[in-house]
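Only one chain is given next, in structure tokens, and it is the form predicted alone.
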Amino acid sequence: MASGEKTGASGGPAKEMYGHVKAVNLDQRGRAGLEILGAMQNYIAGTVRDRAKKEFMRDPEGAELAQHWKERHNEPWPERIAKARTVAERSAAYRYERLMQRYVGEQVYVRGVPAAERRRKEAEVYYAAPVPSAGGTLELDPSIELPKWYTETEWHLMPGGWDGYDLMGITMGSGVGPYVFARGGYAAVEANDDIRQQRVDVVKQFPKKSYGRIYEPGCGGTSTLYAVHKTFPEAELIGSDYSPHLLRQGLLSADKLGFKVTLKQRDAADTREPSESMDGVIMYALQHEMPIDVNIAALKEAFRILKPGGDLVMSDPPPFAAVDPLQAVVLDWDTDHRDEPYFSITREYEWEKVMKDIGFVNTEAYALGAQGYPWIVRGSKPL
């Protein structure tokens, strides 16, 4: 596709699965393998981790850390996390829970990709079938320069990254999403948490009752934009992402679910949107996948494109200071063991203060869930 070329998707009813459209039915072998992983992840993140937390608190050093964890002092976060990790690793329950988390993190693709591949013919039929357009468009830009921090990371242990496998949309939307991730229990998502409902809950943190135009940088496959549509059905939705695969999947999902989106391949720090052209900006699970300087640049860009009085809502895993020490160790673990290179460094920051320094007003940060997730940071551009 030539730079700047725009396309609209050209049927049958669609069923939403894990915020995606379920494209094809996996075979019994594929479903069963993923269902086992989903049950395993749910169990270890709930029952086994609860035991690890009790063992952490029974340790005198762990109890001392927990008592003073949220107090502000000069000890750097990496040192505080290291102390908590030392206590956590004395627990066999913690070590087992982390071992199985890594196992599930790898196996979802070891099992999910072959399961999708066995349905390649059905997937080709699915993608070739005409789809009534909901009026959305997709603009890809092959000339866009993708940074090394993006291209050299296999996010979430995904082989080849987001664009490494042409049926990754089937792998996620028909397999890993509904059978594993929908059970909760990974990263900051607690066991039994419904990430689909969490997205809706996050969108409801916009303070106004209606919005004209809402923009999402790093929109991925439009799952969050669908939650925005359900909450603000009259709003014009614009999203951007680096990944051509996710954007194509997003437009197809939007057409099948019947809501209009404008999607563009863009840098979150350089949207090319006119200044003061958006009423709202949402950033969902984006911060922890970008370096600090890119995060700050993206926030400055959001401030630029917001109209005076416009609102920004961000949701990401909670900061270390907002959770207990064992949960902080669990969050930090993803940095080295689930290919999330910016998970820890972005959890050290108080982003509401960064937003205030940029110029946002009425900035605040708070949790929606018992373990700090979803974590909300929001603010407004001054009138």
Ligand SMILES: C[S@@+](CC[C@H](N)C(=O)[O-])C[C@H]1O[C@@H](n2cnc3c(N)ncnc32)[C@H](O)[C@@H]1O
Second form
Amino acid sequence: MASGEKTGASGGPAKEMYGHVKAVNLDQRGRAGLEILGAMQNYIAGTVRDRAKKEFMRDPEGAELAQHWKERHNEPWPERIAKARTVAERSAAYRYERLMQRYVGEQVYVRGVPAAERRRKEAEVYYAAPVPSAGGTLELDPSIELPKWYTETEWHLMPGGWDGYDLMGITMGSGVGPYVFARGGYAAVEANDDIRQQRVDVVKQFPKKSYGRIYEPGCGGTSTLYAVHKTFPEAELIGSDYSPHLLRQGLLSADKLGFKVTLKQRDAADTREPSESMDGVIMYALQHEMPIDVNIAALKEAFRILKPGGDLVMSDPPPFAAVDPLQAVVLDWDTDHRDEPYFSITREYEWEKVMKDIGFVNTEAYALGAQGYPWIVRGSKPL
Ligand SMILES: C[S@@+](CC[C@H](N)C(=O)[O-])C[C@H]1O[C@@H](n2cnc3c(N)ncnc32)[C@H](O)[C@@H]1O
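Could I have the structure of this protein in the form predicted together with the named molecule, to go alongside the form predicted alone above?
Following is the full complex, with the preceding chain placed first.
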């Protein structure tokens, strides 16, 4: 352990590290291997992608596409994106940037998993140590049927998917999170974006000053619930997810950070919460990981559990229509190259309209960041 660095395990204050509390310090080899990936990703998504964007706009076909990007509503999105990709691929900067994106996407696990393995003993001590409860609970449901689209996807190239590796919490929270994700530059996250601050900024899109009960379907490791807690300390927090691994990590993080959550293993589309029982629902980075029919069912479920006058805030990467053509090509790329099967199809939809059709009122869709991310769609259940 590097001297002077404190963790929850060593008795120092716990720190939320991009989805998990930092549990152990990786060895020097592990840290260095990941840090170089973080630096590379930051460089390619910043300097190299900027160059690719300039080259795209210098190409007459690229400039023409950009000019009419949002108007071509009679042309299906996959065809529009394919045209833009043809232009993008003429640029060596674009091809290099994408090659390195895939390289970093694979290497974070190629390096991060062995780095966590080398800390297995420390991790076991960390997980075995008693943690004072912050009052939260976790209810797993072994009878829940996890759909194949969920279990058979290795999300973001993660070996075995969300529940495939018992030390993934260490790989991510003590490695990939602080050394790679912290520098931004992947998927819709721009180079130098701070994803922890982005979560807080998204939570601030709830329109009221205070909330009674806030529910997060697909809450994963409770990072967003922590941002909710920081913004609305008075709110009672309830979260659910399919993944037992993430829910266990999430409860541990909440205990370490000292905030109370009620966690349940549930389908986002079937929360089993009473109707009209929540003041707010937040969905963060959930939409792009679910098929369209499940997304619509999850939105209907959010509407059902909200009290009249309650608010929904949803944040995900932006729709293709809200970004420039090269950025749309970049977003679309994740579908086939970073194991995100629903990334593109969910970018084609106008979710504000879907919400209106379900019955939400005062709906709005807008970007918080310059490249359309974080993208917000919000609305309320009528009084
Ligand atoms: C990218 S993560 C985001 C996690 C969390 N919202 C956050 O802000 O860190 C997506 C999460 O959605 C969960 N998920 C996807 N589909 C789900 C479904 N139908 N029901 C419950 N959880 C789901 C995954 O297990 C994963 O934890």
